[in-house]
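The chain below stands alone and is given as structure tokens, in the form predicted on its own.
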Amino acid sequence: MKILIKGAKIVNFDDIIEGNLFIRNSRIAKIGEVSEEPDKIIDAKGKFVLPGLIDMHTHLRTPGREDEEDLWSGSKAAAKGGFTTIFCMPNTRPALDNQGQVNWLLEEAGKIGIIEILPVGAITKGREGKELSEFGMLKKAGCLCLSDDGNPLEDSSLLRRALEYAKMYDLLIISHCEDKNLSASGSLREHLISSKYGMEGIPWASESIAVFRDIELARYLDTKIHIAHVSTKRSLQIIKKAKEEGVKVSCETAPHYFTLTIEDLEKSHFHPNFKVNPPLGNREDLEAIREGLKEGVIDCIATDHAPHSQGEKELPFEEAPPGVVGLELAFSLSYTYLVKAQILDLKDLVKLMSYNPANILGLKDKGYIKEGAWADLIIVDLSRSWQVLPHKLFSKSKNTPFIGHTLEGIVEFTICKGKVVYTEKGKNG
């Protein structure tokens, strides 16, 4: 189909321009005036065409807790915020450590054909620490990172031999860097708050000892390595030095670290959709995420999309899983707490949600408005807001501490490869 977009402010992480965008054949054919005739005509005028935004970090639930989500409804979430493409997690039932699996997932995408869904593969089998998965052969079926996700490799000469291997077949190994010891059975920041009542607390230090580690092993090895989800002022502290002494370190971190704090927990009454992995921190540490973004310490913003089923949220909060979604709540949310407060401007919003992370994760001619490039591109209004509602939201789980809060910006059209599948009228495909 050629589809011309009309009078749009056309926004890279480094330029604005006003102009016709035209797509023919999946890609970006003309930037500028077009004598071709369309077969589709979308007005944009006084709207924003930004590249399709990417997540690095996505929890898909599938194989094995399509109760929770499945490709069809994290495709349709994924549409509804402006993520073209999304990269799901590995710790599925079974796990993604093996080629069987990838195979599955990308054929099982291919079929539903929404956005592009790419699979991260397992480190080790069965995510379980202990024996590395096949690396050659996950690269084979198409991932081009792995991680074991939630499951912080414990085992320093075990991720020593990963990150070896993984720059033999140039895969980025993505870190969930956690100390389990220390944050043992805690749900919640160890604080004044936790104490307060009583709760056992996750110390600050168990994220950054262990970010600490890994990004040693990447120095000494001279590998690239992905720091996941970061959350404390001095983990950033760390991946800062590291970074201007050469480091080959990346970072992101997810919209409920720049918005959210332990006391916003405490004001809900302990609500278990506030309960995230890592717990939310303080203050402090929230105004050094922002200043992260700011000062581009931080590469990236992923959602860290968790779905969780109405009855897991309702056990208590000790006792419920931890994890948000995200993936219709990360733009808005991003542009409510960071642009419109002034700490970005859009340009600086799209390095984060598209170049950055095509760049990390090499994804050719995607993250960038250019002629040639593929067609994945969102069309937002961000001069009209929305609220937040369960009812409104395309994921099966409608786990959020955002429920009932009012947003900037609106994803009115998502277009992946050329073709349109989210309008802002609903319809997907």
Second form
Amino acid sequence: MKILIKGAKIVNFDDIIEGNLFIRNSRIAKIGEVSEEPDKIIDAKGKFVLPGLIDMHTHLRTPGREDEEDLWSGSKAAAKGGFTTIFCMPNTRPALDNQGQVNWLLEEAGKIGIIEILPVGAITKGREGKELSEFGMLKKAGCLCLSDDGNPLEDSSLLRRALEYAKMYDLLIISHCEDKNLSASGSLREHLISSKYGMEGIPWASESIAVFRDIELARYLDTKIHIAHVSTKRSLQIIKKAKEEGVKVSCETAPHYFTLTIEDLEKSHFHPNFKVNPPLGNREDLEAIREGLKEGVIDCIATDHAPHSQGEKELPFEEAPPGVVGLELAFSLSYTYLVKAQILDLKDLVKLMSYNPANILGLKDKGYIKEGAWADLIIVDLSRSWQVLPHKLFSKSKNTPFIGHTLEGIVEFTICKGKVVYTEKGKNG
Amino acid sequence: MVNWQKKHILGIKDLTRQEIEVVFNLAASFKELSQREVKKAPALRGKTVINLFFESSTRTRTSFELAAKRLSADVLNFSSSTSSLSKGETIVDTIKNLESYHPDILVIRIGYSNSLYSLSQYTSASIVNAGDGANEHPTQALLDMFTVKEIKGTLEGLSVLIVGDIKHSRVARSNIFGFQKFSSSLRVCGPPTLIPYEFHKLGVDISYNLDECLPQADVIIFLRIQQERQTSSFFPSIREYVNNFSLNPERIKRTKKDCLIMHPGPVNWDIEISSQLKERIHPLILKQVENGLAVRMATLYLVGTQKGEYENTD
Ligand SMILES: [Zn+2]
Ligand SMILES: [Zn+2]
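Same protein, different form: I have the form predicted on its own, so give me the form predicted together with its partner chain.
Below is the whole assembly, all chains and molecules, this chain first.
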């Protein structure tokens, strides 16, 4: 299959050029004038072509809770949101903590073949935080990174072993930073608002204490570490300082941390769709996250896509599980609240959502549009807006605080390895 | 005729000072009614009130039950601890099921803080909060304030002190929001571990020294202390708690002569208050119980009729 994308503005993290882009089979064959006859032409005049987005952090609920999301619905949602590569977290039932599980998942993902699903293996067996899982076998099965996400590694000695042992296989450890003794049964940020309603709060220190410990271990052992879903000002200060001092730490945040605060949670009358972990912070945290994205202290935007069933989100706020769906919203949220709001430019966004994640995870020929790279591309129209309506989401779960919101920027085409895997309704592709 | 606009009574936070005054006026009428030979009014005849208690509380439930009966409503008591809900059945399911009886008012006691607004989405009935976790217990605060007003004649400019486990207390929160609406000054006193985070931002004075607080107070509310707070290290021992925060015959000498000493009950004698003070404290507690009935009649009447006045047509 040969596809010619005509007249688009091609965006990389370091440059925007205008021109044609020619795809042959699964790779980008040529950028510029092309004489070869294509099978298909996409006229992209006035549109932008971006490298396919890469999400380091999704929960696909498979195996175990396929009623909330399965590989098919998750892939469709990802493609619609402009993601061509997603990493799925191992907190499934059973956990992705051994070669057999990972093989099974990749086999199932291969049958669907919409976008590329890559597994994150569990650091410990059963994610119990007791014994290391078989890193070598997980690597062999296709894991590039490991995480016990959902749980922190509470035992510092165990985290030390994990970081050390991961060196042998060049596996990246992704850490969910939370001091569980401090966060305890909290369901929102400890704040005047939690105090006013008598709700158990989570101190902001719960995150930064864990971030600091993890960074100290990475510094001590001279290993890499990646901090998931950073949400507080203090965590960012610690990370920034460590980076300046040469610690090999990278980190991500999620769109809800630069768009919402605990005040929005109160305004929603504490709707469970606003419950996330770590919890929504205050205005200062939100500003710090925006600043961190601008300064480059934060390396990526990941979704922490966490589908939950209607029933689970009908539970009282304090009982409801945390998490929001994000695959279909992340790009438009980021574009609306960061680019449109003139905090970042489009190139920065490409860096945060594609180039950097590809680099951090060592994905070859992804995250940068160039001849010879995988033809993982999206075409976006930034002049149009859309409304978030639950029945229009491809994800099986509809738990998002942005229902009813109007967002800027629409993904019109998603191309994964040379195949058009998503076309916006009404577009001919 | 004054109309009442609120469908639910979920918390004192949401009530205006005027609305609280409407409750007081009604409560006074109903208190008078309760002293007659025929204690019943037909105001809620034909209406169904369900007492839905997910946490047991005989005292509050009994008070609401009698209040509803005095107003001639049909009353159904539905008690179920959340742990005994059958597997997979949720609180929302229970409320949806009760919809089949077309209740007019649900009186709900629940362990989850601040959960009633979301539950109100699943019923067409009015909800009266009978205590939701550590959030609010509005009828308790209304009866406390009503009692203080009855004795002091006003709530304006009083100095109100609340002592004990503020953090976990819905009674404390409702009273704070209530008294503040009448420009009373509020002070809380207890171990720092039991004072909620950033609580001073509510305009509440914070103290850890009961002896210092006692002389200024016009009203003191002692809160019930749960023994399990000790095992989770909010304080090291009951003995130490008693040393610092218990009202005893020595301490009571430091209070104003006309200081009102209240307790939402049941009192842990010799923990919050020394049993030697029983005779001094008891009459007011009994008055609180009596006023509780009148205030609860008022709240049921308001949400059940949407009328802000009661005309005795009998
Ligand atoms: Zn996590
Ligand atoms: Zn996660």
